[in-house]
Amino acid sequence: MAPDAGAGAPDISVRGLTKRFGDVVAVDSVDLDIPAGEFFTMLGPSGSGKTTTLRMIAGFEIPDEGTIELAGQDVSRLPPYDRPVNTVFQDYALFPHMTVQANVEYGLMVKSVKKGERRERAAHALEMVRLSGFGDRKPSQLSGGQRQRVALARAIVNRPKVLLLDEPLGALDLKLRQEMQIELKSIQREVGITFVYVTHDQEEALTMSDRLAVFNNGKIEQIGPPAEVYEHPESEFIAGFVGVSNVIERDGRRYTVRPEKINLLEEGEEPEPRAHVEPGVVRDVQYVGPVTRYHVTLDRGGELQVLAQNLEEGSSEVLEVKGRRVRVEWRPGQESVIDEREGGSE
């Protein structure tokens, strides 16, 4: 039985959500709860099911199986305009012939909100996205980041229960995208609306989210705070997709270690007590300014990527390490077991 609307129910609750396109199961029996006020990210590669899940929550796709509740109300079969959600897309979808002010007011006009209230609410929304004074401009007179913020203002002016964002920063260059990540998180905290954000960008998900769900082949493989998902991936897929990780098999155990957790020991340097130590040869070195990536082939088999900060070393010094015999170490607890077979050591 569904809980009473608003009676402590999550803003979003989906159960057994399934969507097929012909023989392809795009979303495969997904369960998910998102509490009020959370910045929640759906992360995954192309075709993993994240966008289809978002579109079903928005009402643009109808599930073949399962239910969608918003604040305790079953909206599984309601059209988008009857759901307390708004969606922000990558292409902004602004009306080019309208001013910024008119674009932001449009949804309120459709709902027959009086002119004076429309202007007041639109002005407040533009202020929240740092665009006060831009109301008379046309979208063509704005930068990409400014157009994205107009789309955001147009969405929040309707005071939705939930804001859905489908790869909203994908069309922006890297520097602007990083700036907008900070802006979006700040705006979300200020307005207090639940944000559900879809992206394939791992760094974006780790930077912005309170929690994230990693999608793969139509299913959610792991849900949790960014640090938990990054530090303790529950599968080899997550270890490789959320950042970079090394996968090692030793004594019947298969586990991952992040490159920045591994220390490259200098000649004669003693390892830390209880550290796991393995000898090997530096196969390749990549100097990338603030850090260097060392690729070490281990004597016992396998290869590790080691990430080290260049605190004092220059490019010529780190590149000279290529071909050297080295030892690598990491402390207990810095690895994450993803598979343990019978007969393996404890």
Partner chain sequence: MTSVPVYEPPPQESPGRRLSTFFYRHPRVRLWTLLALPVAWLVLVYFGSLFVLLLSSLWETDPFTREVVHTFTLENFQRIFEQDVYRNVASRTVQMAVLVTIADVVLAFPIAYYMARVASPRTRDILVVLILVPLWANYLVKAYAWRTILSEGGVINWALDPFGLHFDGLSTVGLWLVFTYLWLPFMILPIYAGLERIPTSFLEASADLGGRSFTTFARVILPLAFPAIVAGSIFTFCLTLGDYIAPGLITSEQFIGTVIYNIRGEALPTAAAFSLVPIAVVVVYLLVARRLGAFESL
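Note that the rigid core is defined as the largest set of C-alphas that superpose within 1.5 Å between two forms. Numbering follows the first chain given and starts at 1. Just so it is clear, the structure is predicted and the values come from calculations on it, not from any experiment. Compared with the form predicted together with its partner chain:
- Core-superposed comparison between these two forms: the CA of H97 exceeds or equals a 2 Å shift.
Switching from the form predicted on its own: structure of the form predicted together with its partner chain?
There are no partners or other molecules in what follows, just the one chain.
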């Protein structure tokens, strides 16, 4: 195994990574640097290349071009069992013929770790995922969320340099998913391992990541902290995929504004100084409980979604707004200029 890289040196360094399946370019010369200890998310729609990239880091696919370095060591062509990474699979891939304990100990067993140490480390890992006492069960006797946590324990017990997670929460229902998001994040902080997390769920990506990369058509469109990517999408694709696209064209340039940043001005209400104001007609209103979504068709062309909290209004009042003429306003700097080219990265 490679010697520990110095602080700040990237844990994962990917250069020009390319993978083709027949005529399809699944991953198209991707560059990526992930520092040690980061919670890094690869976000994108299905077929965008995020999972293939993850699988190449894990060693399940061999890249056609490019290199992958883990802690300074080129692993591009090493088999999975020679890489200091572990994976949490989308379907968990727990061995059904083994107990939870045996599943968690598997990686230690194949590396011939002594039985006593194995027991101890497995117990600790199970404790970390709050499944102490479940060791004797078979995976079939566990709920989806529990299986997910066993898969996590099975991976982190090996103390990998990097933990790869392939849509690990995809099979769980919404409530459990939200719980697990918090739990995953806290476990990551506790163990301090670099997490590379693949998801197509933008909320999940925004919630958990230190940084995220948005994939589209085998390429990374934008990479940065969640707030930056969300607030300042660099392309129309990102604007649409991470949130609601809300793109309008003014003076030959294309802008996007997040719906919650836009105000609906009431009749006679004065806009803030220097704010951007435009008139329009409310085409549709959707009452969503805590908030209401207004679709406003602007007089100067284009349509924007506006999100307003229902601080005082009830559903009957907000629904009455449909068809009215309104003005929208947002503070300067809230809009982002996006690239002219359709869906292209810069």
